[in-house]
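Shown next as C-alpha cells: one chain only, the form predicted on its own.
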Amino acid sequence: MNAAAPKAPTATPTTSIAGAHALVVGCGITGLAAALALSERGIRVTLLERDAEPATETASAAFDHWKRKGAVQVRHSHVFLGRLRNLLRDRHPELLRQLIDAGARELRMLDTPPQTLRGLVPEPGDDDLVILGCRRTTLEWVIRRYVLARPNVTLLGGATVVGLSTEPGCVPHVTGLRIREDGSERELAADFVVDASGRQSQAPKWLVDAGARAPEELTEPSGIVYYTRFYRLRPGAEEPRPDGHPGAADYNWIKYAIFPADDRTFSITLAASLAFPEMKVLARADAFEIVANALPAVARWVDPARSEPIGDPEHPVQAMGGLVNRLRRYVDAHGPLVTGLFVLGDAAYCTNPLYGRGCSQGFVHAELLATALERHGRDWRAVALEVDAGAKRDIEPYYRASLAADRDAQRKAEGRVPKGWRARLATRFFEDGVGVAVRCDPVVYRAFVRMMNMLETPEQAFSRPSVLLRAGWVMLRGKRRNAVYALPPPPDRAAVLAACAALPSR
C-alpha cells in the first residue's frame, strides 16, 4: 500500500446535510441501502438505474420474470449475514417485517451446529447470530418497494451515466452527473453523488476524465467458477434434517453449499477451481446433477422425490466466472481524489462472492456514509476521510481475508506447499487447529460464526487468547485423536468425472 491516508477529523459544527440532494448510481442492493440510509437523514435521493422496473406483483414472481442485466448474480445463491439482518432489525424493523412476510427466513446458526460439537450453551449476543434465507430477487424486490415508497426518494430509469459534472480545482468537486437518455445527453445537478454501480463501476474513468488523480487499484483473481441451480420442494415434502454431513464443505476439487430460501425454494452452488478445467462440465444440468448426487449432503436435497429444479429452462445452471478480489481507494495520502463523490459497495471493495459478504458490505458502507454526513454535514473532505477510515476498519479486513483464503485454495488446487516455516505453521494452525476446532470446541465455533456474520473481523475473532489456545490445543492433539471430528470423506473425483464424461454430447 502507499502512504497512509490522512486521519479522519473529529466532528465539528457544520451546515446540516438535511435537505441536500443526492444522486445514487445503481438501484441494486448497495444503491438501495444508500437511498434508505440517506433518505432517513432527511436527504432527497434520486436513484439512477438502467434496468427496467420489475413488472411483478409479488416477490416470488420476480425470480421468474425480473430481468437484471446489470446484476447477473441475482440468480445465484445468496446468504444475508447477521450484520445485515441486525442492521435491519435495529434501524429498519418494518422493512425486516416485510421481508419475513414475503418469505425470508431467520435462520439461527447456533440451532444447527456440527453434530460433533458438544458443550454449546446460550450466551449473550447469540440473538445476533441469525442470517436471512431468501432469494436475491426476493430481497431486492422487497427493499426496492420499501425504499421507493419513501417520499424523498425517486427513481430515474433508463439513464446511463456518461461522466461527472465538476467544478475545477486541484481536487475537483463533483456537482452532479452527465447522463444519456433516449440518445441525448443532459446534466443532473446534485449536492453530492454516490456510485453504487457494483463491480462494473466506471468511477475510475470518470475521475480521470474530470482531471482528478486515478484511484489506487489492487486486483487479484479468485481462481474459481460458480455453478448454481435452484429447486423447489414438492408438495408435502420437507427439508432434510441435519445429519453428519455439513451444509457447506470444501473438498479441494469441488466446493458446495446449500442455501435454504423463501417460498419452499433452495439453491445449490458448486464451485470449482480454475486448476480443474474439466469441471466446466458443471454448466450442463445433467453433469450438475451427477456431481450433486455424489455429495451426500446435497443428494438428500435434490432427490427427485423431495424437490424439482426451477428457473430458466434454457439456462438451468447459472455459471459465473471472472470473479476477482478488488480494492479501489478514493482517498490517498493527499486526501480525497475528488470531493462530493462517494464510491460504495462492490464498486470500491469487491470480494469473492463465495463468502457471501457483498450485500452486507453494501449496507455497512452506506451506513458509514450516512453517519459521516450526519457528523460533518457539507464538509465533503471530512466526510470522505471518515468514510474511508470506517471502511478500512469495518470492511477491509474481510477483503484481506478473502484474498488469503483464495490464495490458499488456489495453492491447494495446484498442489503447491506453503513456502517458509511461518506459512507452513499458519496453514497447519488453520487446517488442523481452527478447521477441526469449529467442529468440536464451542468457543472456537462461536468465534467462527461471529466472524462469518461480519460481527467480528477475522483478526478480532482469531486473535483472542481463548480461541488461540483452544485451537492450538486441538492442533497439538494430532490427526489421529482428531479423526472423529473430520469431515466425511469426499466422493471419488475420478469416478464422478468419468460419469460426467460418459454423458451424451450435446
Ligand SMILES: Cc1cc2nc3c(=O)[nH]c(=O)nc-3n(C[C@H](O)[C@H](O)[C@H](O)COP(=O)(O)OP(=O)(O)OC[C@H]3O[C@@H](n4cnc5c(N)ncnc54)[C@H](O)[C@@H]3O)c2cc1C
The other form holds:
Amino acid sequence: MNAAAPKAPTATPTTSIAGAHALVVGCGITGLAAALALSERGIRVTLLERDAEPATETASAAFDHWKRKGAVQVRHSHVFLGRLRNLLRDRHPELLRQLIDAGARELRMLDTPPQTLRGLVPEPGDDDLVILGCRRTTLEWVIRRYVLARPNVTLLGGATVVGLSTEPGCVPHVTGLRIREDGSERELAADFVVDASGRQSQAPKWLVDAGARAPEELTEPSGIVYYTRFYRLRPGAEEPRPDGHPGAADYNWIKYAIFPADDRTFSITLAASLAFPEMKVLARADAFEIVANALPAVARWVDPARSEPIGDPEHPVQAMGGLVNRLRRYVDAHGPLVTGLFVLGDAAYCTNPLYGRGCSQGFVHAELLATALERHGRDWRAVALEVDAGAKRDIEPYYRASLAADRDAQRKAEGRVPKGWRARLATRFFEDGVGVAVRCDPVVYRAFVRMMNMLETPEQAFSRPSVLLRAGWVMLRGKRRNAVYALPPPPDRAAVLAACAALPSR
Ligand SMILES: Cc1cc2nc3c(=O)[nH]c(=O)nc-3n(C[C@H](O)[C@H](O)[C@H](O)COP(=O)(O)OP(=O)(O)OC[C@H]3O[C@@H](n4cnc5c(N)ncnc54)[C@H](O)[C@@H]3O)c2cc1C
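And the form predicted together with this ligand, for comparison with the form predicted on its own?
What follows is the whole complex; the chain from before opens it.
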C-alpha cells in the first residue's frame, strides 16, 4: 500500500452503542425490524405499541382473530419482495426458516414468466429473485414471536406514545417518550428513540411541540382505492396453472393482482382508479365477485368449485382508501431536525401498496440505522446523517418510481396526454418499449423483475445499454408487430358496471 495514500475514515465509534437502551414506537413490521437489528447489536429495546391485544396462540389463528386496529392494512393482500426475503436469508436464516415452516412460500419469479417470453436462461443472481407469499398476519405473527423471544427485547402493549421528552436546544435532543397507559401519562427515558409508528406517525407534531423545525413533507395521492378479498382452496383443489393470463395487470380503470399465500389461502386485490368513483361498488361482495369473474385470470381462482371466500363475514371485502405516497425528511440542509430520534418505515416513506415495497423498505431502513449506530456509536448527528444518506440511496429511488408510475396512471385514467415532447417520448418508451419488452425480451424482463424486487433502482435497471437498446428496438418495431405480445383485452367496463348496477340494493 502506498504510504502517502489518504487514510480511510475511521470506523471506530466515539462511544460504543452496545448496552444502550432504545424505545421503539410501534410494534408493526418496521418496529419489529428495528428491534431485531438493534438487539443484534447489543442494544436493549422496549417496543411501545398502542394496540393492547396480544397476538393469537398460532399464526393461522391470527388472520381470523388478531385485532390490529393500529395497522388496518394487515387484512389486505401483501407480498414480500426479494429485497426483504434476501435480507432474511442472509441475516436471519432462522427467522426465514420459521416463516417457511408457518407456510410462507418462496415464489421464484423466473419460474412463471409471461407465456409470450422466450429465451429465458438461468443467470447468476437469479436465486435472489424470489418473493415470499403469505398473509401479512402470518408474516407479522412469526416475526413478532421471533423478535420478542430475544433476551434484550420487551414489548409494552396498550401504551400510546403522546410526545417526546427532550433536552432543549436549537436542535433538541430526545431523551425519552411520554406515554399514555391505562388512562394516565408517564415518561420513559432512553438513550435514543425510534419512531416506527407507520402511516399515522405524529412525529412532525412532536417535533414542533419540542421546539424543533418541522420536517419537509411531500405527499401525493396514489390515485387508487384497494379492495381485497381472501379465499381458501377447497379440499383437493389446486391453484390454477399458468394459462397466459398474467397474475397481475393494469387495465387503467381497474388493476388486479392475485396473491398466493400460506395455508392454502390466496387473496385477490382489485384496485380502482379514483377517476372512476362508480367503482366504489366493489366494496360489496356480490359486485366484487362480478368484476373478479369478468377478469379471466381471476375467475379461475375464485371459481366456487375451486375455492371459497374466507375472512370477516361482516366485511367480506376489505376496502382501503386514503393511500398516499408520502416522504418526510428529518434531516434538512442544516442537519438533523432533532438528535436521538430516528423515524423509520412508513412513518418516513409511505408508498402506493400496489408495488408491495413497504415492508421491505421498513427492514432496509432499520438495517441502515443499526449499521450507522454500529459505526458512529452515540454520535447522534453522524448517525442521523448516515441514515438519511442511506435512505436517499436505498429507498428514495423507489419512492420516486412510485410517484412517477402513479402520476402516469392517473393521467391515463383521466384521459390526459403527456405535456411536452420529452414527456411524450418517455411515455412512449415505457409503454411501447419497456411495457412490451417485459413480455417478450428476457433481458428487459429480468431487469424489470430485479427493479420490482428492489434489487436495482429503476435508474440502474432501465439505463443499462442492453436494456435501453432492446426496449428501444421493441418500441421501434411498431404496435402492429408487437400486437402479439399485448395483454389479453380487459373486460368491458360498461357491461361490468351495468351488471353491478343490476344487483339488488342492500
Ligand atoms: C392496503 C395495503 C397493502 C399493502 N401491501 C403491501 C405489500 O404487498 N407488501 C409490502 O411490503 N407492503 C405492503 N403495504 C405496506 C405495508 O403494510 C407497510 O409498509 C408496513 O405495514 C409499514 O410498517 P410500519 O411498521 O412502518 O407501520 P405499521 O405496520 O402501520 O405499524 C405501525 C404500528 O405503530 C403503532 N402505533 C402507531 N402510533 C402509535 C403510538 N402513538 N403509540 C404506540 N404505537 C403506535 C400501530 O398500532 C402499529 O402497530 C401495504 C399497505 C397497505 C395500506
